[in-house]
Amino acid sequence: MLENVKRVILILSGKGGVGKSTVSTQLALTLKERGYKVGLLDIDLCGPSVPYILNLEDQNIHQGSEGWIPVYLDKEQKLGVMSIGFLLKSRNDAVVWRGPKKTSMIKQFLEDVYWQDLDFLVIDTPPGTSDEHITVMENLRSVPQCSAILVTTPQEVSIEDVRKEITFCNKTGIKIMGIIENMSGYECPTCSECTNIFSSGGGKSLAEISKLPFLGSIPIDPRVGALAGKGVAAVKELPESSTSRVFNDLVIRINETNSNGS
C-alpha cells in the first residue's frame, strides 16, 4: 500500500517523553495546511496518543475492498490517520502483547492501509530501537524517499539515547534529515521570553558532532500545549510563535530536499 506514497518521514527518538507525537502531529498538520495530502501513522502501540491529540478518539476504522480505511481529520481527506488507538475501547486500555504480535500489527499497518495517493506519510514511532523499528525499516526498504527526523530534549540523558538512534539509522540505511530539540526552554505566553528550565543547546551540539542538520529548537509553550485534543495546527492558530517558525522552516527544508531528490 506504500507504492502511492511519494515520501515517508519517520519521527524517532531513543527515549520516551520527548514529544515525538507532538512533533509528528504538528508536522502532519503543517504539511496539510500547505496543501499536501498527508497520512499520519501511529505505531507507538503501547502509547498511542495521536487520536487524542487530533481529537479523533471516538472514530472507528472501517474495512474497505482495498484494505483498512484511514480516519480522516477533514472532509477533503487531506489528512488521514491510522493508530491502534482506534481499535481500543478506552484510552485507559493497555496493549499487553509480546513482540511477534506487535510485529504483525505493524506489518498490517504498513501493508493493509488504503492511503490512496499521498504526498507524505509521517510515522510516529515508539521510543528506542526495538522489534517495532526493525519491522518498519524492513518494510520501508522499497520506498525510495524515506528519511528520519530525530527528536531530543536538552538533557544529557536524552541526547545520549539519541546517539544510539543515529547508530541505528546508519546501520539500517535510513537517511537522517536532522535533529529537533524539543522542550528547549519555557516560552512565556504573554511576553515571549524563553527561560531555560532544563538546559539548552544539547540538540544543536549533537547535530554538530554527528555532522547532521539541526532543524530547530521548540520551546515549551502553554499555548501550543492547549492545542492538544483540538486537532489544529500551531502554524494556523499561533503563526507568530517559535513553534510555528520551526515547523514552517522544517517544511521549507523538506521541500528543498524533495527538489534535490535526496
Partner chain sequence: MTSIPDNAPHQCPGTQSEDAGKASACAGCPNQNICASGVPAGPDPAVELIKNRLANVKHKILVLSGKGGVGKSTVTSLLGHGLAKLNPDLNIGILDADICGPSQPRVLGVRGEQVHNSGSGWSPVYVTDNLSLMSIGFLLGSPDDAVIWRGPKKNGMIKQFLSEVDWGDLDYLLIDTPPGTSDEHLSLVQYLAGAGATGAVLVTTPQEVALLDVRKEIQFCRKVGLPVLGVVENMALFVCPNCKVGIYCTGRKRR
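Next up, can you give the form predicted together with its partner chain of this protein, since the form predicted on its own came first?
Shown below: the chain alone.
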C-alpha cells in the first residue's frame, strides 16, 4: 500500500476546529510551491473541509483503469486531492454513517486511489481517537515513512484533548514530528495591540512537557483566513506573514528529517 509515496504526514488533533484542515492544506500548498509532487487525502467523512478550502467544490472523482483519479488543483498535476466531498451530490448532503462504513470508505481511500508517484501524502483527519484514526493507523502500520503533526490551540481545553492524541500516537507506534500551535494571539488591525484570545503558550509548554519538538505558532490572521476558499498558498500570497514563516520552517524541518533517512 502506498508504495509510490515517499513520505506520509498525518495531521492530527484531539480537538475540533483548531485548524487541522488549514494546516493540512497550507502544508500541501507550501510543499507544492517548493516543487514537490503532493497528495492530500481528507478522511474527515462527516465534515470534509478540504474541497471548500482549496476551491474545488464542484469537482468530481473519475474512475481510471488504475483506480480513482484524484482531483488536481493545477494543470501540472503537482497537487492531487481526494475527499468524500467530491463524491457527494450536494454540498448540504450529510454522511450519516456509523463506524464500519466509515472504516471501509477510508480503506478504499488508502488502497484504491491512483496517486502516481508522490513525494508527500498529507492526510487530514477528523478530531478524536476513534474509527477513522484506528483505521488509518492499522493500515499505515506497514508504511514506515509515516509521521504525525499535532495541531492545537493554546487553551487548556484544547491541550487536554491533544494530550490524549499523543497517548494515541504512542500506543499505536506512530512517530510524532512535533506540535503546531494555531490561533495564538490576534493583532488588532486598528491599534496593533496583540490579544491572546485563546490564552498563550499552551502549545509550547505541551511540547516541553511531552518532550516533542515545537514546530511554531500561527497567529490569528484574517488575511490567512480569507485564503480559505481560494486554494492559494500563504507562502506565495503573504510571504511576509508569520504564518508563511511557520510553514517555510516546517518544510525545511521535514526535509532535514528526510535526508537523515529517519
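Residue numbers count along the first chain shown, from 1. Nothing here was measured: the structure is a model prediction, and the numbers come from that model. In this text, rigid core is short for the largest set of C-alphas that superpose within 1.5 Å between two forms.
Worksheet item: After superposition on the rigid core, does the Cα atom of residue 157 shift by at least 2 Å between these two forms?
Response: Comparing the forms between these two forms, which are aligned on their rigid core, residue 157 does not shift its C-alpha by 2 Å or more.
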